[in-house]
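For reference, the chain that follows is the form predicted on its own, supplied as structure tokens.
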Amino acid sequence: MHYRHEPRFPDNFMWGASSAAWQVEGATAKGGRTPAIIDLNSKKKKPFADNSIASDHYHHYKEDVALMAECGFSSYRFSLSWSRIIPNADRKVNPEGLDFYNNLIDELVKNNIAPIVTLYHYDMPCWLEEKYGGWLNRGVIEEFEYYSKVCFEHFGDRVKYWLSINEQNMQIVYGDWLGVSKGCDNWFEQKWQINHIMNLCHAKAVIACHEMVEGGKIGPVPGMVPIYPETCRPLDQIAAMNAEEFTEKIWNDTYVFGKYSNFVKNYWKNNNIDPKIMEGDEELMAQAKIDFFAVNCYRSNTAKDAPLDAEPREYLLNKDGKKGGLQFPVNPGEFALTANPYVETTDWDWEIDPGSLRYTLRYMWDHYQLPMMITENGFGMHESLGEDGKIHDQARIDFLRDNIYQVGLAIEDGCEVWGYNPWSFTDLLSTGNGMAKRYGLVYVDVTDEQINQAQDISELSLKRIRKDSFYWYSKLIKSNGKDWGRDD
């Protein structure tokens, strides 16, 4: 649909940015925090730095919030570190962990920035894995419920927007990459058992939030990658539908309808998969009524038919930021992903496709009729300080402008969208590329090499430097989406 006016954003639209505890906080052994499984996973990403320092938000949170306020933020999406709040198997709550998050939340509220809080963002405590062996054990469900209730009890008076589990779909699709597959000897089947346990954890958190947080709203955080058919061949269209089912729609249907779809149940039956659904599980899932979707969307994919006799091929992500390092998967009888000749790509071979965000919002609204907020969308790039001591990131400005414009068009199309919180506010640790893949509006003056060589954190600058994108985004926020900063 073409509109005769520029997109208009609601008066109460929430503008902000996002982060995750393990990628931004650092201080992994400070304040009573104990190790998380993602800490160990990050140590495997050499030569990139691990998450022990990251952006050191733990010690810089007041400075960071002041910068958010300067930029004009009305929201900030971040996650809690489970092992900072409950560091040991005895379930004793860590006062220092509570103090850190209470102080952060108070600082945000003081600056009229609404906290949007994720309960779980990939960082299961090591003590939990040692006790139960990881996500494959149903004992995790009760522990997650207890942790959630602790968070609602201590922060729910000020935090009204809650997110349950970040990108559950991606944790299942990329279980090895994210360390979720620990303890599994048959990932093909056992990932669905882990997925079911995660669904029960999500349900427990949703129910507890509605019981404990006055005026609280809670939703899941799917990682959305819309998938187009390569051609108008009917088989390519079915392949694209298959790809969306196997990477995102199965999860979204379960969140909204509180039950598994016929599609996934038939898939399990066809492949002799037992997800180990026990008595009472489906009743619990049906009780968990979500209030909204938090949407993570960076890019799109393209799919084509993969005949049953096609040679299987693993999905290999680009890990070093040199174009051409990505390998698309082939799943015989289901779908194959392929390059899209109509879009440019980043150095990590991610599609630069602003229209994918409008597509995603339209798709989600058409299917579920639930409000949405953007909680991740951003442009990762190699960056270093210029000779003038500044960061001129015009490519990021272009990406943000084009994507936010598409959010505005989706709102004009009739989608209910509450806010836009791109990834990320400051530079922070990338899941697979340390500090080398930068997303921030604010540059953090540290490199992987410096972190790896430092004997002590005092040797590192960690100075915050506003990028050009910070100033551009600030003008857009303060005009509520009217000042696009175009030369024309």
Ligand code: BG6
Second form
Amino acid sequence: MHYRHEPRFPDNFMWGASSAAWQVEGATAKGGRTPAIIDLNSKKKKPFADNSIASDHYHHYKEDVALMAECGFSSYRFSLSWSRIIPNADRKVNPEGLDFYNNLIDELVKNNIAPIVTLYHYDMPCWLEEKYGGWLNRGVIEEFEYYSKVCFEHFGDRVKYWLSINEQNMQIVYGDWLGVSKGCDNWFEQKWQINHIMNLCHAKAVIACHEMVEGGKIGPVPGMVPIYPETCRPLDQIAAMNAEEFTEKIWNDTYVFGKYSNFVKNYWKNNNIDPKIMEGDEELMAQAKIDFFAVNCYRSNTAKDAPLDAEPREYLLNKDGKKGGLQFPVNPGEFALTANPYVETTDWDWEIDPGSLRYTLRYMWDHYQLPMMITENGFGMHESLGEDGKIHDQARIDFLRDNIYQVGLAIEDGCEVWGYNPWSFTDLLSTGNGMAKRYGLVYVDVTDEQINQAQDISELSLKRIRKDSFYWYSKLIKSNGKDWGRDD
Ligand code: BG6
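Could you drop in the structure for the form predicted in complex with the named molecule? We only have the form predicted on its own so far.
Now the full complex is given, and it begins with the chain already shown.
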């Protein structure tokens, strides 16, 4: 649809931004927190900084919330660090961990900013891994349920929007990159066992949230990368559907319908995969009715047919921000991904495709008829302070403007969308490139090199500096999506 008018956003639309504990908090050894597997994983990514300091949000949270309020936020999506709340296998709840999150939540509420809280964003505690060997052990399910209940009990009076597991699909697709494959020796089969365990964790959290949080709503957070067929050749269309299944649809169907689809069941059967589903598991999954989808979406992909005799090729992400480092995968018999000549790409070879956000929202709405909120979308770039001490991030403004416009169009198309929370508010660590790949509306004055060299945190500035995109976004959201800041 083309419209003759500008898109309109609902009056109560939630405008904010997004983060995750291990990427923003720092203070990994403070306040009683114990290590998480992701800490160890992030240490392997040198020369990029690990997460011991990150944006030091742990010590700057008041200032950060004040900046959110100044910007005009009505929501903020962040995650809780499991090992800050439950630091050891004895399951004792850490009062200092609770204090930190209670203070942050109070500060948000005081400023009329609705907290949107993710229970799990890639940071399994090391104690859990030591006790059970990682995600592959069903013991994790009960621990996750216990942890979720602790969170609902302590924060549920003020937090009404809950997210279960961040990008479960991407954790399974990218295994090692996000640290979930620990303890596995046959990833091909075991990833489906881990996936099943994650589905049960998600289900337990959904059920507990509805039981414990008055007026609470909970949803999963799929990482959505919509797939276009390379051509109108029918085989390419089927390949695009395969890619969609293997990267996102299998997960979304399971969350909504509470059971595994014929597509994935046949795939397991044909490949002798035993996901280790036990009696009662699917009943539990069916009981867990989600209220909404939290949608992460940055880009699109393009797929083409890959015959059985095609040469297999691994998916290699661009890990340093030098254009051209990404390698598209070829999965014989399923699909191959390929470049899209119609879109530009970022320095990390991510497609710049605002229309993909509208496509995703339409797709999700058509398939599931559930409300959605955008919990991630954004533009990662190399950035450093200019001579004037400022950040003129016009490319990010263009990206956000074009993407938010598409959200508006999706709303005009009839999709129910509750809010938009781009990644990220302040600069924070990227999953693989530390501070070298920045997403924030607010610059944090620190580099990977400085973090790596500092003997003590007091040597670092960590000053917050509003970027041009902060001012642009502020105007847009204060006008509820009317002031696009265009020159015309
Ligand atoms: C999302 C994750 O998939 O992408 C975030 O939920 C992540 O944790 C974001 O930071 C951007 O990816 P990256 O690799 O650029 O940090």
